[in-house]
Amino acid sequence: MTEIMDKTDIKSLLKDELAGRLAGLGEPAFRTKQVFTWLWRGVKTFDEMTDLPKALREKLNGAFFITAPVVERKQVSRLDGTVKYLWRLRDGNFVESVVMRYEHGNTVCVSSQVGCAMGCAFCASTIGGRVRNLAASEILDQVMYAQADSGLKISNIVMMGIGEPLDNFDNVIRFLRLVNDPDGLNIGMRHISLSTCGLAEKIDKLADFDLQLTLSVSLHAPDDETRSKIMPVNRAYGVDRVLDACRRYFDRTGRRISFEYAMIRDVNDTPFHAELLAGKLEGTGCHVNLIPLNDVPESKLSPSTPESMRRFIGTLERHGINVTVRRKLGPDIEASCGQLRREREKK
């Protein structure tokens, strides 16, 4: 949790932690739910908690602070209604989140870090490296304020924005517990997807929590030689080590793994790669989500051709692998994460 001038980030506190802090201020137990509920309504100051005594609001103001991002830039797709936000945080850093409309409900894609240290060659989020981790409250704010600003009820969350969630493990776990709280947004774990580039020991650690969320692993290549070229993290966590961790995760949680695979022309989309991927995943009951590569000006990589995509899909399906192609939402607003922040930092 973040401390600023000896004040505590109140929105990052779990309910039992908040109860302990309020008891320390001499407040009765019933105040906990009152304060917690106000925070989830999106108040930005303690003075907005109008049913609390003035003396308590003054105590809260002296001990805590409330995070509240500012909309630096907002883009709405004319094609499908996708909404993209660039948020300015209290320290002047920027992160992005995207609200997407689907038939089954509205989904928000949130960031977990300012920047990213993983260095994937095809991703705009990692250019410039990692600046800092986001607090649980700053991840929560992306859900709460995107919902409030867009007017769209959020029913699903994907942690696929800027940053590697498992590289910010403790804050992400705290966020998941908070967003799942019945007195908060009460979003069920099965409506949350967490994407990782494959930090094997953190996948094992996540399995111990048995959260029943959907784990998405950014694989992007079935062999170490190819994966290391586009994902430096592979030098620490090779393909087989990542897949072994995924099998353990499935054994412990019973939750099917989804593998993300960005299709990159003449890099990882050849018949060789398709056959190797199918062989390694056959019989696992997993799901492969093929992703048409987004154009990043700083990258020389380009998306696969439609013919290569069809051939790749055919190979996986012949081996009984469940495969889908991610629908590209908000193409007119550069809805893939990292691009707006990169533009803002250039300025």
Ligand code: SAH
The other form holds:
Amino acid sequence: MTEIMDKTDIKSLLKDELAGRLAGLGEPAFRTKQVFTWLWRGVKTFDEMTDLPKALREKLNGAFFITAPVVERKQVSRLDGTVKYLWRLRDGNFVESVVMRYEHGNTVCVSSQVGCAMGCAFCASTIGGRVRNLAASEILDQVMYAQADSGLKISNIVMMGIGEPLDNFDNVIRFLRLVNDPDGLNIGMRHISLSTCGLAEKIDKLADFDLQLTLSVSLHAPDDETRSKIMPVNRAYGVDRVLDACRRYFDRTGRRISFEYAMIRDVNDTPFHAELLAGKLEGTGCHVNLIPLNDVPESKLSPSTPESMRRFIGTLERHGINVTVRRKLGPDIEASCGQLRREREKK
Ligand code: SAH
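For comparison with the form predicted alone, kindly provide the form predicted in complex with S-adenosyl-L-homocysteine (SAH).
Expanding to the full complex; the earlier chain stays at the top.
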């Protein structure tokens, strides 16, 4: 938990932790729900908690602080209404979120870290490395303030923005518990997806929580040689170790894994890769989401041709694998996640 000048980040506290702290300040139990509800209604100061006695507001102000990001930049797609935010955090760092409008509801894609330590060759978010983890409050704020600013009611969350969520494990679990709280944003686990580059031990650790969220695993190659070239994390956790962890995850939670596969021309999109991938996933009931590679100017990799995409899909389908292609939203605003922050940091 972040403590700044001895003050506690109040929105990162779970409700029972808040109850403990308020009891410590000599407050009656009913205050907990009152304060908690105010926080998740989006107040930025304790003075806005108008039904609390002034003395209590002052006490709270002495012990806690309330996080609130500032919109540094906002882009709205004229084509499909996608909204992209670059947020400035209280320490001057930046992260991004995207609100996507689907028929089944509005989805927000949130960041979990400032930067990323994973070093994937095709990803803009990792270029400057990992600066720091986000607090649970800072992940939640993205949902809350994207909803408030855009006026779009958020029903689904994907943790696919900047950062590796399982590399910020404790804060991410805290975030999941808070977002799920009926007195908070009250978004159910089945409306949340978490995407990881495949930290096998952390997948096992997550399985122990037995949450009903959707786990997406960024596989991007079915063999160690190819995967290690584009994802350095593969040198620590190879393909088979990741797939074993996925199998255990499914056994434990009953939730099928979704694999992400960015299609990179002549790197991971050949018939060899398609056959090997199909062989490894056949019969598992898993889902494969192909992502047409977004161009990252800093990388030399390019997207697969439509022809090799078609061939790849054909192979997977022949093996009975459920495959979809990710639709590109907001094509008229800045491409993929990580790029707005990247641009801002260069200034
Ligand atoms: N660290 C997590 C989540 C962040 S990225 C993870 O690795 O899964 C969300 C997805 O976008 C991941 O599958 C990631 O590999 C993919 N991605 C990153 N850069 C991309 C690019 N330039 N084109 C297509 N997909 C990309």
